[in-house]
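Just the one chain here, laid out as structure tokens, in the form predicted alone.
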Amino acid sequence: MAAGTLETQRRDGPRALRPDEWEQLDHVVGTVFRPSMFQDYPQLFNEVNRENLRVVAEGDAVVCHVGFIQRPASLQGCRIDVCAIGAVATLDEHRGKGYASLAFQDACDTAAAAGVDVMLISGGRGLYTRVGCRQVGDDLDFSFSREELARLASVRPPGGGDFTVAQVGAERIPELAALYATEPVRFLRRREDWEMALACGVVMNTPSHFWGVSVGETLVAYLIVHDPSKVRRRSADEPASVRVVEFGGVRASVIAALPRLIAHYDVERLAIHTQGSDPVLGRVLRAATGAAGTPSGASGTVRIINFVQLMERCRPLLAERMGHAATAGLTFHADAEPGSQEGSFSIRRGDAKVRIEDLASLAVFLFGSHRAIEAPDSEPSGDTVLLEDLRRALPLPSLWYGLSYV
């Protein structure tokens, strides 16, 4: 009997983790990544989310895992459903058997059955790019020196006074959540997401601190930053820096906090990511500091799970950008079932039609790309008038993980 046939016979899954397999899963992700994975990612590794922890077992042992959390999100008022993939791991001795690919597609199918529109993946390796995942978004990364941030030191609240910048804890969750709720492009987070992030202190894979900015007793903004002493450096000579990985609230307050944070941590540089859906902040930072900013995508990669449902849910945003008359007649079509890695896609208006060849091209067409040299894998084709209308309405805004990273 061929080895491949024997392995297939012994393989169990992909399937959901069973209640008695937590210890085995802890061994897999702890071996591939680090022993603290269960503690660092409580949003992912919990009983409520167990059905979304997709595993492959050989014999009686779990050997591969692809997990995800599912959350609603808002794209400038349009509610969609998103899943975020994380902790993709296969034990070394079981690699090369295709288990991760099987489990990843199983996760896509499971997400599709649950009504997910878009999948976010916190990685960009071949496992994902081979099956239609692409980095998307037209954002900016800023890296400031102390001297550049000193130009922001004079920012004050309207009417005078000053901002107070101090670390905050779980007692401020209602205020933090309320500030995040004002963001136009965001996850619709559960209170538990805030509680777990503050309790474990790990955000976007690194120990982090939560800072609040107040005017008097009122919290007007917050910033989550990586602890510079815990950030892995490429070399011993690389200067320490502080990275802002999420912020929310009044932008003048966020800006005012930056020179205070670099002084508090006594580091040489501070980095912050601004989303394409917030172009004013990028322009203000450029003008105030002289720093240009580097074009960047949203973190990780994206795969479209349910094209038709996504576009119907975003129809109000399309109408806002291209007009009601141009939007009302649009219909959306997919050649394959939601979650599939196969098939092409089309958008029609009367007899006019635009065709998108595959998932990879679709992701870039819908959400854009910061890489001017990286065109879609294949350009959309079809009616030029309809295509021009669609280009006026796209790209859709891209999500940024922040504390929703897994």
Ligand SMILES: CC(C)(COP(=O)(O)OP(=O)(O)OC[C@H]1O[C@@H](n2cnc3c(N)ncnc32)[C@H](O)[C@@H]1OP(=O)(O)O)[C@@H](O)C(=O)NCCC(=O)NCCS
Second form
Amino acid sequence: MAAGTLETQRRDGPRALRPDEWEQLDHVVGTVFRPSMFQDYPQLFNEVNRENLRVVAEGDAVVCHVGFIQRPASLQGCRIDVCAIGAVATLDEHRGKGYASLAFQDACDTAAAAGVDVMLISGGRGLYTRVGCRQVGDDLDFSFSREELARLASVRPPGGGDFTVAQVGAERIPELAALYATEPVRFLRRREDWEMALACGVVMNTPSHFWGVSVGETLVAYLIVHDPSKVRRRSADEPASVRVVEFGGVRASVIAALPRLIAHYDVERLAIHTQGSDPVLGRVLRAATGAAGTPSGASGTVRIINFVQLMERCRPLLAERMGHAATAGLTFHADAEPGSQEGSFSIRRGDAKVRIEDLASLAVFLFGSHRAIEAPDSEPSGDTVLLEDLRRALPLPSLWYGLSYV
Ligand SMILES: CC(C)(COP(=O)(O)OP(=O)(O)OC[C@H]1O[C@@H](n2cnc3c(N)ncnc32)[C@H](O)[C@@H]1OP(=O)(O)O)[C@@H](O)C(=O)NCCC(=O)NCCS
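Provide the structure of the form predicted together with the named molecule, given the form predicted alone shown above.
Now the complete complex, all chains and molecules, led by this one.
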């Protein structure tokens, strides 16, 4: 009997993790990444989330894992459902048998059945890009020197008076969550997400500190930053840097905190990512500091899970941008089932039709890319007037993970 057949017979899954397999999963992700994975990713490795931990076992042993969390999200008021994939791991001796690819597709099918529109993936390797995942978003990465940040020293929160920047703990969760809730492009997090993030202190894969900006007693903004002493640097000569991985609240208050943070950590540089959907922050930072920022995408890659549902849910956003008359007659079509990696997509209005070849082209068409010039995927084709209208209405805003990263 061929080895491949033997392996296929012994394979169990992909399927959900069973209640008695936690230790085995801990072994898989602990061996492939680091022993503290269960502590570092409590939103993922949680009994409540067990159905979303997709595994492949061989014989009695779990050998491969693809996990996700599912949350609602708001794209400027349009409610969608997203899932975030992480801790993708196959034990070394079981690699190259297609297990992660199978478990990844199984995660897409499971997410589709649960009503997910878009999947966020915290990676960009072939495993994902071969099956329609693409980096999207037209954002900016800033890495400021101390001199550049000194130009922000006179910025004050609204009101213009004194303010404090101090670390905050779990007792401020209601205020932190209320500030995050004012963000137009955000996850609809559970209170537990905040509790877990503050308890474990790991955000976007690195131990982090939570800072609050206050005017008097009122928290007016917050910033979560990687602890510079815990960041793995590529070389000893790389300048120490503090990286802001999430912020919320009034932009002037976020900006006002930056010079204080670089002074507190006494490092050479401060990095912050601004989203293309934010009409203020990137532009103001450029103008006020003189730093251009580097065009970049949102973190990781995305895969569209349910095109038709996503577009129906975002119809009000399209109408806001291209008008009711142009939007009302739009219909959306997919050749294949939600979750599938196959098929092409179309958008129609009367007799006019625009066709999008595949999942990868769709992700870039809908969410935009900072890599317009080198984009290898095919351009949408069809009716030029409809295409122009759609381009006016796109891109949809891209989500930023922050403490929802897994
Ligand atoms: C990444 C990882 C999970 C892949 O697990 P796996 O079970 O071996 O995955 P598969 O057998 O389904 O396929 C993976 C590899 O086979 C090869 N492969 C499979 N199909 C292929 C195809 N059609 N064409 C070319 N190469 C292919 C590739 O090398 C591919 O890896 P890639 O992502 O580097 O392109 C595993 O290598 C691992 O645990 N790595 C360490 C942890 C890690 O990096 N996780 C991902 C974080 S984003």
